[in-house]
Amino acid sequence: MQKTAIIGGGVIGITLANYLDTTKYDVTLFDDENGQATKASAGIISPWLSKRRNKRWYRLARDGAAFFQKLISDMDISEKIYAKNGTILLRTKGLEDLADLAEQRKKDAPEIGEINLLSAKQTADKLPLLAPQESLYISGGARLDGLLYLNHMKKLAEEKQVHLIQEKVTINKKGEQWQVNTKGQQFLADYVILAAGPNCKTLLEPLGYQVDLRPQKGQLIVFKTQQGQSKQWPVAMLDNEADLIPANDGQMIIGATHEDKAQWDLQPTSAAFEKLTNNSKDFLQTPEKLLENSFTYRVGTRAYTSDFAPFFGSLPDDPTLFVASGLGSSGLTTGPYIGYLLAEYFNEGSWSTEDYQKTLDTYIKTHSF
């Protein structure tokens, strides 16, 4: 059984630990938690209708979508975790236009669902907190709530024996095989993937390589409303920096900001929620009632590329070294697919990525100290 260390709990790690062959890897999942991404989100999965031209960043995101069928069946994923409700795009223009892409798209993604123009009492309808206007809604769109998704998936690898560690670590290579270190321990594995965000730079960078990262801060802020049927409602995608996420127990979520200066910093701030709020409230039918009520903060660190693109995969100079990152603001989209497309290579020993992605050696290079 070859010893296997995965870098990083979030999204793609704990997908990836959940669907490794453990008859044939010893697992073992390394993660400080700290600023983790997926912990802090709330995301939509509903990627179908974006205007990016990368065509290939579009194939993972549509891919990812469909994804979830399967992975709310292999891993008996609830309605609390992960709820297709429907998606509804407010736009103060063009929404024939979307409408007209979403039928395009359609063909090669039916899981896009029903495709309708909303009148401004139906938009309202779907969404009670929604101020009465136009929209586009479309049946497949759905929420999935980082922090929930972690905690199951956590529970079922430590009932599948994957050994959970919770510790920054370092790893250097000590003869044919990697030495992960933790404060107090030293652990050997035949493989590593590190799919830790934008530590994977940190990670790399001792070991000689360059890496296309940076970290982002992201904000949302969570409200409690006065209705709690919240969990039913459709998410809101809004025309400007803020979308709405309802939750459960009556919550609405409000995201999210995009800092880059901000970096690792993990406080809370007041203009992360002046913007949010600010953009978001000419959307609200009285945004005054929500806003008035007590609210929390989500706040995590996302890794970007200079292209707005995920990478994954072995590095051309060490097939024992595997490293996924790069998620983006569509991290719970593309990232439990990453961590499935990971587990496959290392199951059946073969894939092809080239539709998804650039060359690795786009993002990570070597350098000579």
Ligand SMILES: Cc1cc2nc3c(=O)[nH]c(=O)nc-3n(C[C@H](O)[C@H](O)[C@H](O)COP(=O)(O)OP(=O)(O)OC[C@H]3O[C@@H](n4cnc5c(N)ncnc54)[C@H](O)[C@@H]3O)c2cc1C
The other form holds:
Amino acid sequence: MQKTAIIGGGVIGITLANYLDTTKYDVTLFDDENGQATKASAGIISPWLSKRRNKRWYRLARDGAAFFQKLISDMDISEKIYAKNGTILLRTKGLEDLADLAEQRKKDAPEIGEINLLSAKQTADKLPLLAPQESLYISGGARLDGLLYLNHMKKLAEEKQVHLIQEKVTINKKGEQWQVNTKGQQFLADYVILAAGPNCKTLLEPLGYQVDLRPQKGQLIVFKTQQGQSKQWPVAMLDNEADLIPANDGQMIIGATHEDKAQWDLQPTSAAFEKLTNNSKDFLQTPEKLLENSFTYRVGTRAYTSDFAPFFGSLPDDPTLFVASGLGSSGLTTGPYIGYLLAEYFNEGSWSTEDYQKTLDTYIKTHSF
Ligand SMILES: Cc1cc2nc3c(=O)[nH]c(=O)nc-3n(C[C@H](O)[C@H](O)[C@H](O)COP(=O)(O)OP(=O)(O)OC[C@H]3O[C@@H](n4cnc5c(N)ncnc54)[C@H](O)[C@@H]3O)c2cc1C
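Moving on from the form predicted alone, kindly provide the form predicted in complex with the named molecule as a structure.
Once more the chain from above appears, this time first in line as the rest of the complex follows.
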């Protein structure tokens, strides 16, 4: 059995741990549970109408959204964790063009589902918190509860004999093997897979690599309401750097901020509350009804590359060291699929990912390449 260490138990690491063949690999997952983007995230899975032009990213996000069907059946994911209630897109203009784009994209992404232009009344009927306004509805949009997903997948991983160790680690090479260091112990591994969000940079730099990654702070506000039916409502993308995400147990989430200067900071700020609530007010039927509820913050750190695209694979100069990061603001959509692709590579021994990403040396450099 080959010893395999995964560093980072966010959406990539925990999905990978569950898909790795544990009859071939002795798997240990190290995670310090600190500032994990996955558990903070808003969880919108609806990539098809993004304004982004990066075709590789789009293919990855499209196939990542489609992958949920397999993930749900393989891992017995409940509707509390992943709910496909559709997405409402609000725009002051250009809804017809957006509907045309949806029809075009549906040709190779049938997961988009039904595409309907809604009247103002139909919009408010679908999501009663919204002020009456025209919108576009796609039935394939979904939301994933990141924290519940992690908890569920951790249980499954333990059942598969994956060792879960809650520690911050460093790594170094010892002969042909890797040494993974916690505060008081060292573990040897044949393979290391770094799925540590923006911290992949911190882990790789002492080994002589330069890594194109930066941290970005994201905050969202979770209102506790009496809206018991909210778990069946669609997500609303508000076209205003704020989205409304109905969740379990009457929670209504408004998110999220993208704060480049704040980087690793995990403190909630009243400025984020002001920004998110102001951005959403115009779209709400009676804003005070929602905004006067008690609320909590969720804060996480996203990982970004210079071209906003993720990367994953083995390092060009060391086939025993793998890395996956740079998922940015769509990592709940792409992360499970990236974890699965990595596991398939380990289980089957080959893959082809050039449709999804540039080569890894675009993002990670040593003196030798
Ligand atoms: C506020 C917010 C809203 C978001 N909304 C959405 C959304 O609606 N839709 C969407 O698709 N995506 C969304 N995202 C993005 C998505 O959450 C992330 O891209 C994704 O979760 C990243 O997953 P990951 O596994 O790469 O990293 P993470 O989830 O950050 O996990 C990495 C883990 O590695 C651990 N770690 C780091 N260094 C070490 C070390 N040295 N030793 C041990 N452990 C270590 C960290 O503590 C962490 O637990 C959002 C993100 C944020 C912050």
